[in-house]
Structures are given as C-alpha cells and as structure tokens.
Amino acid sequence: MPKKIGIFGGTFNPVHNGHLALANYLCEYCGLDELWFMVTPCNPFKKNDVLLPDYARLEMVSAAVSGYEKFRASDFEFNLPKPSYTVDTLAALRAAYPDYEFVLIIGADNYVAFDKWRNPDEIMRHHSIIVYGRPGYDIDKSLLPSNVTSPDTPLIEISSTFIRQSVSDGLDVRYFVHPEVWKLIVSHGYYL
C-alpha cells in the first residue's frame, strides 16, 4: 500500500491553530499517513496579499508542526515555476515521489470554484480530494465524484487575515497560533 500523503497548500501567513486542528483531524480520522503543509510562494488567487518572505512563513510552519510525526512543513513549491498552480505542483510531486499517493486537501470555498482552477480535470484524474467545511459553503455530498470526500471536519473560524490585523492593532492573540509561531511573530515584529 503506498503511503497516503495529504497536500494542504497555502500561504500560511501565518499558520494558525485552525490549520493545525484541521490537519490533525484529517490525519487521525481520514486515513492520511502524513500531511504536508505546502507553503506556497505565490497564490494566484491572493495576488494583492502582502506576504512575509517565503522562508519566514516556512519557519513558522516548521515551528508549528515540530514534534508531530504526521506533519511536515514543505518548501517543495519554492523551486517550481511561479505562479505555482496546484496541477503543476501535484505533477511534480508524482514525479519526485512515485511511491506515494497524494491527496489534495481544499476548503469548500475553493471546491465550489474548482472549475476555475488550472486543469481541474487533470487533478481529478490523478488524485483524490478531501474537501473540508468552510462557514457559508454547503457541499451536497450526494453530488461529489467518487474520488472526492467531504468529512465532517470541525469548523474553526480563525483566519490569517484576522491574526495579521490583530497583531497590527497591537492585540495579543497568542492563543490563536502555536506558541512557537507566536514567539516568532513577536521576536521578528511580523505584521506590525
């Protein structure tokens, strides 16, 4: 049986406890052997976001996932052509790790717009997809293709935008992020 790896892509600007709790749930309840936090250097749908440098965001993810053997912080997309499209990342992962089965993890908000992604049919042809719930987006599970599942994941309403804005406003939101991530935000003055 090939190792089943969940690919959870994002800018993680910053990674927060909602990301971690969701990833923990998917590993423990959805049969993933590992989950890779794929830190993306450029999200085509977030062109106007001001991002911390790639390696600063990777450092925060690495700090957050340290100590949990099923999580991995990945800089795989850093060396791919930009912008990094999911279809290209998954093809490169298949080539680099032919013995692994990669499962794409996306939110319901992204799934309802999946037909606007680059080559969505190619993604569907090669990969299973796990669609996690997002507030305000209902997925009719009876209409999902056979390789798409939508488990009843907990809805945790935390966003990176909320954390960045709160830090910018001088608020202490340390319990919304992993303690090591909070240390990095404070010590480097991120989002001020």
Ligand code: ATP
The other form holds:
Amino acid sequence: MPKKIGIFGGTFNPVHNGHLALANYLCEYCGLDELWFMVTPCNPFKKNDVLLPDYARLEMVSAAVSGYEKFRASDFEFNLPKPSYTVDTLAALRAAYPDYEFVLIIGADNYVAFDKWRNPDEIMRHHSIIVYGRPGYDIDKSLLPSNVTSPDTPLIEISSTFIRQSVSDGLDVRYFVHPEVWKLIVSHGYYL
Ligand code: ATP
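Can you swap the form predicted on its own for the form predicted together with the named molecule?
Following is the full complex, with the preceding chain placed first.
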C-alpha cells in the first residue's frame, strides 16, 4: 500500500490551532499516514501588505508541526511557477514522489466552487479528496462522487485574520496558536 499523504494548502499567515486540530483529526480518524502543510508562496503580482514573507510563514508552520511525526511543513510550492494552481502542484508532487498517494484536503467552502477551479477533472482523475466542514456550507454526502469523502470533522472557529487583528490590537491570544508560533510572533514583532 502506498503511503497516503494529505495535502493541506494555505497561506498560514499564521498557522493557528484551527488548522492544526483539523489536520490532527484527519490523520488520526481518516486514515492519512502523513499530512503536509503546503505553504502558498506570495504571488509577486498581488500586492498584500499583511502577508508575511514565505519563509517566515514556513518557519511558523515548521515550529508548530515538529514533534508530531505525521505532520510536515512543505515549501514545495515555493519553487513552482507562480501563481501555483492546485492541479499543477499535484502533478509536480506525483512526479517528485511517484511512490506516494496524495489526497487533496479542501474546505466545504472551496468544494462548492470546485468546478470553477483549473482542470477539476484532472484533479479528480488522479486524486481522492477529503472535504472538511466549514460553517455555513452544507455538503450533501449522498451526492459526492466515490473518490470524495466528507468526514464529520470538528469545527473550530479560529481564523488567521482574527490572530493578526488581535495581535495588532495588542491582545494576548497565545492560546489560539501553538506556543512555538506565539514565540515567533512575539520575538519578531509580527502583525503589530
Ligand atoms: P485568513 O484569515 O488569513 O483568510 P485562514 O485562517 O482562513 O486565513 P488559510 O491559511 O487561508 O487560513 O487557511 C488554509 C485553509 O484552512 C483554508 O482553505 C481555510 O478554509 C482553512 N481553515 C482556516 N481556518 C480554519 C479552521 N478554523 N478550521 C478548519 N479549517 C480552517
């Protein structure tokens, strides 16, 4: 059996306990051998004042995932042409790691618009997909194709926007992120 790797993409600006708890659940309850946090590099053509540099966000993810052997922080997309489309990232992953099976992890909010993604059929042909719940987005499980599953994951309502806003307001929201992530936010003065 090939190793089953979940691919969880995001800007992770910063990674927070909502991301981590969801990913932890998917590993333990949904049969993933590993889960890779695929840090999305900043798009050089998009101006974004609040997005921390790629390696700063990667460093926070690396700090958060160390110690749990099923998690990996991945910079794989940093070296792909930008912007990175999921279909291309997955093709590059298949080429780089032919022995692994990659499972795409997306939120219900993204799944409802999946047919508008670039080459959704190609993604579906090569990969199974795990759709996790997002508040306000109901998934009718009876309508899902056979390679798409939607486990009952706990909803933990934290967002990176909330963390950034709180830090910028001078609030101590350390328990919403991994302690090592909080240390990095404070020591670098991120989001102030
Ligand atoms: P922002 O507030 O900056 O938009 P975010 O918290 O949504 O960020 P992303 O880095 O965009 O974080 O998250 C990556 C993926 O994780 C997204 O597809 C998003 O839907 C999902 N996600 C974000 N917060 C949670 C949460 N609390 N529980 C489960 N999934 C989440």
